[in-house]
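One chain comes next, on its own, written out as structure tokens in the form predicted alone.
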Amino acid sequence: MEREETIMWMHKTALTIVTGFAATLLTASPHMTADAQDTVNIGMFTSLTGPSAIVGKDMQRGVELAINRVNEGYEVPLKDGSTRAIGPGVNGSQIRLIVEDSESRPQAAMDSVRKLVNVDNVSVVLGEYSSGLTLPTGQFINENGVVQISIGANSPKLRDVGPFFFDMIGLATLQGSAMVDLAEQAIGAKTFATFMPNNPYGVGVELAVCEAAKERGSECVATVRYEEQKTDYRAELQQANAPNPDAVIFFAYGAEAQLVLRQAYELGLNASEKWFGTEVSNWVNEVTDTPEIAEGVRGIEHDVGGDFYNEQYAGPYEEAYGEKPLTVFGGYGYDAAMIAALAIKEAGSTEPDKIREAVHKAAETYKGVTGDKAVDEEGMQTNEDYAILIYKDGGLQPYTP
């Protein structure tokens, strides 16, 4: 098969966003094809079906505005005040941005990725939101020797993947801690239930919120992990009540959350007076026909927002797809692509070792839209801001405890 082929060939459900010079973020959907001889290859798994679809067509949405500026010669902001033009393209050679479908699913996540490393031959993978999804395969690229920015998990496990791996959002383990620093000072709190995925990050945020209530002098009095996708969570949801906890700390994924919400609702377990969410906007738009099961459910989110956030990305995003920005992932997903583009730019190549060393530098100097995006010595982000909001008359509020 030639290259030319090769690039354009779709596996299953996936989706191949070729983007090229003549891309404008002014369109209402940027999906581009091309026909460029001389291109760098950039891989993106996310899901783009399944529980988590809304939070990956938004990463990646986020992921081609930022390319697309790219190609078009943008000058990348820094955080020293100045500027770093990039293009058009880098090094020379366009950006074609090879997008596929993870659905929500293990197996899809690994078939994607052993396509994009495998046939695509792509310079840097971006990819996941999923802890469960990215463990996995951030294992498999890592054995390939190709560079991964992961977009938005962050189990606590990620730190072991290996050196060319990277994660643009602050790990679990600074969530657990504010999560409890939440619903004491909401509340009172001194027991705690966790209600969480039976996956890594789940676990993740289980092991934090525990771990920093033992330090404060409190309890976790019940750690509820659930199997993800099944139709009916009551008798877990009763499992966690079962020992009258003054707080829960849950999350669940996207339409999954909907339906934890309503049958919490339904069984009358006060979640607008005890219970407490990570990530709650990964779920708002997913409750929006039911709103009374989720009003007064206090939580936190990544922070992002401001002047900075506003003209540099969610302004563009808005006019490029006539709405605005459908979570915070997506602006998370347009970090992850400006670094990738400035390593290897940086690098001069699109050799592996040589890009997997320019992404410290290029995260150390990048002015992100989601905030700070230096790493550490093993590729996780250091800082994380997080918002504290409430779920009230439809939508997510600010909140003060």
Second form
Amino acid sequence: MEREETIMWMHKTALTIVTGFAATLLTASPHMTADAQDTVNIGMFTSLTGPSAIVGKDMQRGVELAINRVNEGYEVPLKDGSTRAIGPGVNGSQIRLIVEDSESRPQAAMDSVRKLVNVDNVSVVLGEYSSGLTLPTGQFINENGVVQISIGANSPKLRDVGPFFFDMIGLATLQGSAMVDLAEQAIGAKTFATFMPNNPYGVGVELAVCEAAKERGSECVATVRYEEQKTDYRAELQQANAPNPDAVIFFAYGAEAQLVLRQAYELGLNASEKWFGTEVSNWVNEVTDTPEIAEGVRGIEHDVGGDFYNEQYAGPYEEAYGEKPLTVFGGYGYDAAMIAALAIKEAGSTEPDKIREAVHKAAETYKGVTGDKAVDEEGMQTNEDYAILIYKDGGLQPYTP
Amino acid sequence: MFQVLIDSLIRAAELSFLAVGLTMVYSVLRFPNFAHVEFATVGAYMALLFSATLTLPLWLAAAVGLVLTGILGVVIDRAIFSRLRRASPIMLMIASFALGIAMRETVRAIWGPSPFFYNIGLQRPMEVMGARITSIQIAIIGAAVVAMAGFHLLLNRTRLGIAMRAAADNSQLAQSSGIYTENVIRTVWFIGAAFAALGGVLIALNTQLAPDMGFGIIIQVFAAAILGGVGNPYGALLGAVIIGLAENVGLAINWAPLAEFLGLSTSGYLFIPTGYKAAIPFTVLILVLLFMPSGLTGARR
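Coords for the form predicted together with its partner chain, given the form predicted alone:
Then the entire complex follows, led off by the chain already shown.
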């Protein structure tokens, strides 16, 4: 008897749960469609937590700045000196920005884009920063026929994602020769070691560096690909150092760079003389507690700045958020969002094929705060400028080799 | 090369705290506790909590964290595993797996996925025979030696230790000889969890705190415990040393002379790619088990 009661109780509970779900679905779905008609949804996935949290937040701010301008109405500057009026909103609707946290890890990024594509029905997806997160999610988004504009990722493999995929930043192939030139001019380096995360970005830069070195008659003597988000990199660091290379070309994400640089310091690997980093601004906020570990490290960063950048972006950013732009990547987020809005307006609908066509056109004429944003046939940036910097006295400063 | 030995020792010290606790719980309760490594994470974060928010000195915060994590171990046993004493090892294993996820995600939910550092500033390395080591790293090795010596004395010189060994050997016989095995089990959980917490604090001191810091070394910890013959604390210690060596030496060996001997051209340096780092302990484990199926110490069971 007791057993039967238990079973009855279980059935009842199960029934309650099922009807509950059904009721939620029924009430939720009409609401969702109504929502979709009122606004144009743009989705963004960005790392608000994890090692890339600061870059992720900065990119979100950049995107928000652009979307707010479009929703209020804005005169967008074009390359030929004229402007194009946009807004308020696009095609008679306000833009609704939906931001998901990709937690600096591929699984969370995948969950984020699934929600954006399947639940929120966004017209365009913006993001990410890490190539390791952008590649797998990019394939999913592209297969679903949704336009994506990647903001900060630059693995050469991004070129193959598909027709709906665009990027806002020069691919790593352009970084390889910039790094080799820098190390050669600064310390006459002839032998190179690379110390890169084992992800599409890191491997992309590694291959580009070694190819550039070969072209110049130098060589790569060690190529270390480390696993991300581990707690100990001593063995990896020593492997990179074993052939005693003239220069070590490295990259690490935010907080992880702090660990890598700290362990290199503790092992006496002389980072201040031999280490050259790509995209050095991505860890500049994370090493402030122990600036000694990065002192003297040289490297390249995407070159943004100048009057147009300050007036269009950095100034209004500071007004809105009470501090200077945290990294350079927020500006790329701004450009990505602005091009997305221009493309949706140009397309006159949220039909993916039309938006895709329009992105090509918008990128051609738009004057980006981070420079020329024209894309080639595969949607990739055609050029990129790099600034050469050195970490000194607790911050990055211009450096001339 | 001396640097590699020092790095191996540091790693072995960190692993030993976890491997010994894991093997102790196994010896008494006969199941692999997959949640064991999470005590390291919890202990490290508790020390962070007490040192950062309550501004206790770090050693005191760590001590409080250790005791609390030990108590957490006992509470978890009361709440979950004591109700499953008669369940099969597979059931217990699954339960421990679920518990591990719950603990890890709770830490992530409270502190977020971004890493933290203890506020101890930068350690200046000192040079010892051409290798570099920081005072923290010396402390880690020292703490491991002291803790393991203390543990040895506990096992051999105290009534409690003898009871623990008796319960591990044959818990029914121990019970009928007047040893209250539930008491022994509680002690084992407390010591195991507190040891793991100490290991966690030391790992965090040397590197950083992250929700995955315990789970990230679960393979190494299990490999060390199995290598030593599961259930044997001394074996686990030996296993930790071997895994520490295998990981660091394995990556440090230059295979170029061998490759050239085989007629392959190299640039003078040929290393095992670091992506294989986690596979090295497995390889060692498989090799040892092929030749010594019950582990290095050859447990008689």
